[in-house]
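What follows is one chain in structure tokens, specifically the form predicted on its own.
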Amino acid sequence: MSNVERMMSAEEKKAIEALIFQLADDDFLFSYRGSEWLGLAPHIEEDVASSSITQDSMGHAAMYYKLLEDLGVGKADDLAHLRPAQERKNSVLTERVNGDGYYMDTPQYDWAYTVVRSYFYTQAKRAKINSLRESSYEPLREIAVKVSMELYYHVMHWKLWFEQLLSSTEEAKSKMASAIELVVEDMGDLFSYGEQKESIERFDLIDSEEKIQNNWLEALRPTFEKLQLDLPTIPEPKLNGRNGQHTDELQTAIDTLSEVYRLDTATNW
């Protein structure tokens, strides 16, 4: 019998249905930074590979709320694009905006700031669904398997970007140095779980918050040994995203990216 024909306990839906809105969450947020450069990005190879990465994000997030409905959270669709910023479970990380202006004004959008928070982003994605499939939810442990197939590609890719800046010009390196200590910011709650920190632990859905984050510091190990850089410290944070805390950002975010779909929520588009 699969986990989602067994009976369980109201207790662990909670825990399940808490978890996979994080990871949902997390990945609808990024895919939609990640499409504001569509046109923008610093070449044309660029341009299509990570717009590549986009929209296999987006295809994880879409998972995930599928999985949801499954569960019957509620319809797929709905719970991307209808659902308001309070009730989001996503790192804060994840809703920063790219930088400086509006995708359809003159946006002045910070390169190393997306390399950074996509590389570290992409890696901790990468210590999760690594957990993941190992994971007591059989319906996560086969998202898990089919994610990590496109995610070794994202993350060799930013990790390629990564080491070429912090190996080029002393601007790139300045400006490299600034996106790190941005992004480090507002890591503290990416690794966390919130308020079902405890439950989501127990039912063994995944490993621990700390195992996770220490995963994902040795997974970067050899690549900040090689540019002679101290590991981040992640400190706590200041909004926790898995208890709806977030920034105004994400509001106007969610309504750029609802747009459409809430001029008929029938449709299929």
Contents of the next structure:
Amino acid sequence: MSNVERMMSAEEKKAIEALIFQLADDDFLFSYRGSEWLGLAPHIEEDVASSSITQDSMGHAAMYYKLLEDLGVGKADDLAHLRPAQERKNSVLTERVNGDGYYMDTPQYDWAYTVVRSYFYTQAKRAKINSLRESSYEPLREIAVKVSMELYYHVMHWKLWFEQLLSSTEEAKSKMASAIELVVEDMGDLFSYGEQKESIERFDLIDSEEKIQNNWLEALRPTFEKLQLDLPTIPEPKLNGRNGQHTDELQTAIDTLSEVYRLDTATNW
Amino acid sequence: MVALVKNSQNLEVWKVLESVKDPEIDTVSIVDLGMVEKVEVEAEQIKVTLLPTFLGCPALEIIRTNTKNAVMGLSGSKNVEVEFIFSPPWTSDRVTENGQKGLKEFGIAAPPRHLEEDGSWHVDCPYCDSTYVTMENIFGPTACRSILYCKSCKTPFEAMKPVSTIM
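Alt. form predicted in complex with its partner chain, vs. the form predicted on its own above:
After this comes the whole thing, all chains and molecules, with the earlier chain placed first.
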């Protein structure tokens, strides 16, 4: 795992850490939102499937945090639970609530929104993972091979839902159209590397923002053509999560997800 | 394939690892599943390197503890370390012949050895060997399994998902 002992400059190390924080926080928040669906998915088979995907994704986040731990940034569990919202680097898209209400009370979550977010996010993750297979940083190359095998099933799953709902009733189509609009609005920072863009790209850690976004669009194209939909246009970000800009929805998520860990940070949970 | 480098020094350790079962499937060991990548024995130190099947698998810590306890039970073991690594990645073709038998005995179809060109795959019913089966859910009760149904003997069953580096 930590078999890369080659010398790297402080600048390169900073770029590596910045990128891994983005990857880790994205998967962490995405799977946290996924876990809120447990027991609430449209049917029992979906409950099994989406919680399995959520578990895999949480495993990916844990591995990225471990990589940061290996780099001496801090303890993996602390990085996941204890960092304040303004230090988080996840895309705004991943922090958004699943809909109205709260799962302990009366959740009125939006399944169409979850399908669109999950499909767009997972396909974007695929584009990044494909690129990371060629990363100049060996531990990221190794991770990419492993994540790729699991991601294969995730993409297949969300694509199926996306196509099915958009080939369904008028009501389903209209809910999906609204969901696409909502999701795209928050995608401005998903392909951004924030303030670290220049160094992340210069050290060949991953392809450029533009290239990843383009590969994402090309991956969506056949599905969109089949459904006779226009490919989405990604707007400039209003908030850039990569630079620590977030909504209040992130703070609420962190308060909830870290509640147990904060009770006793020395315990082996 | 599995790098089973065995020598007189670590043979005893490999043997004891065969007693470390999958926490949910007591008919297969971590050796059968191809999870053991390396066993290193030095004077006072034994190190076992394992590969996780899926990264988010919650059984990993149980497997780590069980592995450690089993190796500690060997005479002369002083320092035992168990590490999980993800490179090389675990792939479903690492499941040994013994592992396939053990899975079937438990009612789980072994992962298919071959994938079609379009990525699809087929397994037979582990109970009646019928080929007349349908996929109910590619995701199962654990990350590494899928749920299927046999239309011949009318039995639901599970299959280990194929995972390969071409995915």
